[in-house]
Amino acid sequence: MKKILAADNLCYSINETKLFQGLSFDLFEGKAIHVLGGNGSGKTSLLKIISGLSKPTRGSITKSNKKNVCFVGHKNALKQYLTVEDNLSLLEVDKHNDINAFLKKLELSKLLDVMVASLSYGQQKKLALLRLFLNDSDLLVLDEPCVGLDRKSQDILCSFLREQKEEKKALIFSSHISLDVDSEYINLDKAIS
């Protein structure tokens, strides 16, 4: 089983204030890791520092991956005075071959010429999240990924995960709301001291 990424003693503090330290695992092709923690944890910090969009304060990651890393944060990174079509395009997936088998999943097509600020917050996340059911990648990274989603959307969200995990993609992602994926846990409060 190849190992997708290492994490080394990380340690992270914002000003004096740390928010973990001394934490270190492993994720290998095909597994998840569901990261807990209460608010304030830094969730959100680890997962960024994985994604390469931060840096610990101490310690490293070592990833082995080819591909791009998909990060999905909890906030929806929408343009929200643009169209969906127009959204769509700026996340470059616009022309993938299953943009419309997604958008039909997600009650999105028919959408394509409304303003993003006019959707429900429900709505916004489906069309986040088409950054990572349209993914290349190794290793996809999820913070509080089923936020505003209804029942069916969680669902399709899950099964797609499951899939994922079957093509041999690492997954960790943080969630107060429980996954249906097959997940080992890191839980944050823990790795304080």
Contents of the next structure:
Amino acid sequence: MKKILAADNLCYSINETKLFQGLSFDLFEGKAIHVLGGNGSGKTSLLKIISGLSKPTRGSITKSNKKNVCFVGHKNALKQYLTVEDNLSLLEVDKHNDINAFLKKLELSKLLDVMVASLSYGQQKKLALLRLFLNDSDLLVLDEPCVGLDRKSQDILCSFLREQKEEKKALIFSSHISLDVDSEYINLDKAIS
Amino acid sequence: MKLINFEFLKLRKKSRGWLGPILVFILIMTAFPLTVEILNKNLEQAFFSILWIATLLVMMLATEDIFLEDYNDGSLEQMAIKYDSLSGLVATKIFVYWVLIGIPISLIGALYGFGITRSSESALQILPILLITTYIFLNVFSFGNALSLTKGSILGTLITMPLVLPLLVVLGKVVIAINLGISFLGFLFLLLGILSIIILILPMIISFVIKAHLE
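Could you switch over to the form predicted in complex with the partner chain, since the one displayed so far is the form predicted on its own?
Complete assembly follows, chain above in first position.
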């Protein structure tokens, strides 16, 4: 089994406050890790370190393919003054073969000419998730992907994540609600000593 | 090329981003002759000073949210993950701002120059100077905006203001050269030299500054 990610003795502090330390784990293809922890425990920081956006205070991250990461964070990376169609073009997914199927599944296909600012938060989140659904990355990093999603969309997301695991992709995500995806756990509340 | 198209699409659709600075420039250049009660000859002498200051202020205004919007909505995060360096994106953004704001302002400035000095020669002489100057201003003020990305853009722009003061001195000399009818080509090449260095160095520095903000 191919190792996609190896974290060795990670430590992260903000203003002298240690969020986590001594965190080591491996992530293999076709596997998932669910990051748990209370508010401010460092879940987002850990996911940003894995994505390459931040650097750990100590320790190291080794990735099999440094740039082949799909990160979905709290920010949607959508332009409010553009239409859904224009945003799809900016997300570089407008030419994808499966775009219409996903738009239909997420009930966005009739909203192509609508300004993103007019969409509800949940609809915007679904639009942002298209980047994930139409990705070709080996490693998927998701920070609270279910926030703002209705039950049906959460099911679509979980079913997609299960498919991605079967396609040998590696997942790491944080979520306060339980996702129906078979995964290992990292509890950051216990990663401080 | 894809990056240029995306940045064009974004700025074109956000009309207040490019139309606002152009309208402010027109307003300043139109209001200035109305507010002074001086002879036409004196008006000509003051015109160039007003032109440079108006260009400076409008470029400062134009770059106000050059990175802020992408930072706030998470686009910069996505770009930082995708590319090792953001300097290509930074250079593209500045270029697109120059095409949509810098070039129109240079053309309008030259047109006002013709209207006030009634000399097509002067107007043609200040056009290349304006084109180069607007590009330099955009680069420098973008650097200022990147510095204060999370603390309000005007602060960073004010910090970078001393960097453009020597440029204003050069622009003053250009005006003297144009008024005396002597060659200003030396100044033009000096400005081109400054621009070349800035284009090479500043996008890289801005890229580091943005990455530091994202961490």
